[in-house]
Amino acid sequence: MAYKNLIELSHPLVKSYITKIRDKNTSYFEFRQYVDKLSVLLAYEAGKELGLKARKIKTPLAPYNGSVIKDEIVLMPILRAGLGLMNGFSSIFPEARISHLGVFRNEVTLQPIRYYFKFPRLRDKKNTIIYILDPMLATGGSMCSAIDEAKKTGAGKIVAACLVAAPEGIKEVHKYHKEIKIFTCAIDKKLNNKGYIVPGLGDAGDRLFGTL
């Protein structure tokens, strides 16, 4: 099923990379690395989203009239895996401030509880955009937490951004928040019974931080 609101990246270099995250041989270390390559293409994909404001200076040699962001941006990770996200979004939004989301999925009902909210006080709601970071989009319960508690700020803008998306998690995000653009790298083709993407990646928080 197509969503309006749905970008798949396709460069080549991501297909390359997600790959190689996907593969059970890849090691914790080398993950950690290409998802950091991954996530800086996903903040440079996200940041068409971004508006512009007229700014005019002087180079060396004249004066020009060139473009600034006018947005004010706010990072907000998933705990814990959304935090393997950070590095390239940060580097590609060096300005920007950070909010922190905790979730965890109940393992039998795959329902999101929530234990950890932090939220940076915004100078200007209505030009503040929330880029919602977890690498893997899966039942959508995370994310709509996340939205929900982003949307409770009164940010004018709010962006999804994962690795890897299943399509149950698409179709209820877009249940609930259609208006919300997801940004992945993959979508994948289900869940299997226990919930987990498939083929997927495993999981993300253990293999980004040698916790398996």
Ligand code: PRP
Contents of the next structure:
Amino acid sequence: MAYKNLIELSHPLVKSYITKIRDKNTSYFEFRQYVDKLSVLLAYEAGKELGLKARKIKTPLAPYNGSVIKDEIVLMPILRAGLGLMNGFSSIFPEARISHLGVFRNEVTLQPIRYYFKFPRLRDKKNTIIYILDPMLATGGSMCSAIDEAKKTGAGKIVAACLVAAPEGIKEVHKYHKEIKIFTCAIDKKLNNKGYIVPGLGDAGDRLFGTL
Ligand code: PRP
Ligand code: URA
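Could you present the same protein in the form predicted together with the named molecule, rather than the form predicted alone shown above?
Below is the whole assembly, all chains and molecules, this chain first.
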């Protein structure tokens, strides 16, 4: 199915690494290593949303009309599993500032419960881009809650980045925030009756942190 404002990565490395993390026999430390690799590729792709401004420099040989990133970047991992995407994103965007948003799903109602939010003071709201990071977009409740918070900051652009997205979650995000671009490494079939993505990879937080 084609969705607007949805970018699914198609690189062979992405396909291969995502298979590794889906595998139930992958250990939590290998899982973390492959999530790191995926987060680099995801950050590279999502970096296409950044604006440039001109910068004149001098090479050792001649003047050069170059470019630098115009936007201030804020990374907003959704605790806790969103932390898994931080190594890759912060290596690609080393100057980014980091906001933490604590949200977990009530296991019965699947409703998002927000428990923590810390956000940096923005110098130039219009030219700020917030990357919301969460490996799993399931019902979309957590991501919608994060987008609501991100919008209150007045940042000019908000982008969602995840590893696996369910059609239900994509539709939910775009029902309330149709302008938000979602970058994902995979789009899966559906949610099961407990709100887990199928085929998915299980509970991302537990697999990342070894809390199974
Ligand atoms: C997971 C995941 C997302 C959320 C997705 O977090 O990391 O934040 O579920 O589900 P949704 O789209 O239906 O809201 P979880 O609530 O398990 O918390 P954790 O990261 O602390 O393990
Ligand atoms: N959160 C997860 O960690 N996994 C899912 O499949 C759905 C929500």
